[in-house]
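A single chain comes next, written as structure tokens; it is the form predicted alone.
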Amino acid sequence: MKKILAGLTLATVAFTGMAIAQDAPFAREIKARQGIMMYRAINLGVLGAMAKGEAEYDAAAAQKAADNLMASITLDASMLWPQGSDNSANPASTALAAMWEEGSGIGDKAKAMADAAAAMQAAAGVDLASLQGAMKGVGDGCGGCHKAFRVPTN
């Protein structure tokens, strides 16, 4: 009986933290905008890895990564956004308040990423050497909004 009880206090332990977590501010969007981003970094590892030579260039799956990731960038994500989302709010978000401030030049980053992934997405497919040459531009635009509106990490 006693390993019933414990069993069930556990569980209610384990639930009431879950709904916690799930009541926190935006929650959701901020899951969502980190999936969209794990899908990018997915695709990116594909591209990476080929430009690293850590992975034999292949010119399907370089075209697929690139296709992919012009795909996730355009995107109406703005709902994922939600001004407050930020990790003061809820602290399952890396990204800073900043973000949001009048002339944080958040849309100028984001068409700088759009313009590189479909510098990339033209590139990809041709050959290794323009994969290469399309990565640094792909990473700056990546740079440019972690950089400055994401909670540094280690």
The other form holds:
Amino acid sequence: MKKILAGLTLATVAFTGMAIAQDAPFAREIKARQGIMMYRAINLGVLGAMAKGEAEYDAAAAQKAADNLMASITLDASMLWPQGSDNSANPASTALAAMWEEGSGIGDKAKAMADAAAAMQAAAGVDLASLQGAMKGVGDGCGGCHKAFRVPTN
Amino acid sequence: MKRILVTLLALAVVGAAVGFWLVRPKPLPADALAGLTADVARGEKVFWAAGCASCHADEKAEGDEKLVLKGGQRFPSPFGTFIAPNISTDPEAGIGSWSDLDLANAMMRGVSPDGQHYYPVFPYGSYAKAELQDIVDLRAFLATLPPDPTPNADHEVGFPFNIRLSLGGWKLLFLDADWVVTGDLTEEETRGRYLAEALGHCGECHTPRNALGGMDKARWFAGGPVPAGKGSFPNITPAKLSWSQADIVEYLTSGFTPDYDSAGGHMALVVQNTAKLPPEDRQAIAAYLKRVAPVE
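Same protein, different form: I have the form predicted alone, so give me the form predicted in complex with the partner chain.
Everything in the complex follows now, all chains and molecules, and the chain you saw is the first one.
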């Protein structure tokens, strides 16, 4: 009986160990950064619906969404992007290793995104035309990294 | 017996002659552009609508670098890898020494100034539907762009596809200037058709190709696999593209999908062009897309 118990315990330990080992690398970081992306998409959805004319322009709601977008940009998420946490290490991510390469220009691209989010923050509460005018800049900002550092999707 | 042989030989010679005659490059008449005067400002709009920079500028080019049309982007296909040529104003490396008619023949007939067929990776199958006035205007705008001395790289295409005369046969089979979407179109839809079918050459990627590389017009805009690559071009007929007209316009303006993801792959480069068009042109493209026949 003792032997059987010991065997079972060992098996359980071994199984648990395996389960942990099978956890894909950087799974938590990747989940967290994808959550931030989704948070941005939801706030952009508020702005975009007004820009497209699907929702009535609401200065307060637009300002709030733009403030949220800016807050998500200024958040220090550097710990979520460790070297090697790319698509080849874990297919749950669509980030390309090129992002971490020397001279990738990631800093300039991040700065361009922050500038575009700031422009949106300044425009969103003014009027609908200002909001619409700032959408393209934000799109370019997002696209800056998505074009260069994301697994191509057509 | 001798007579039969001679007759057969004569027939073969005639057959070959007819064959060569059929596949010969067919440029525009020499006076095709007579009476047309160029408008540079219009030409810039044609430039963005026709998407020249997406293939002829460096793939990573941003801002003014998009106007340096030095070529070099690679396009793998089942027939080999094609490499975009330099179309900057450099008289040696680029097309600085071309006439307006040279550009019209290249874009609308797929014929080079020295009378060779171009490979249809250059979307003359779409540009064939363009207005000559637009070509003349485009030429005037191209002439304002900077020269670049980067020499052209040879296409990496093996036998038998390296026989350019065979492209004459391809053109006989697949090159025509007929509109795909026909019927009673509004003025806006007609403008959209011109932008999407001719200048914007959307069908070159979004329409699947047959074994010979011709667009399958029965499946117009129905998408298909990326040739010699991963992934697929999406079906953008109303059967699959459920986006509203406003969604399409937003996508062509800011690159945002209805989920507020941003455009990816080569389409991100296309959006950089469409973003530079007047808003009514993006509206027109969206209106046209709603008139395309749904294909599952």
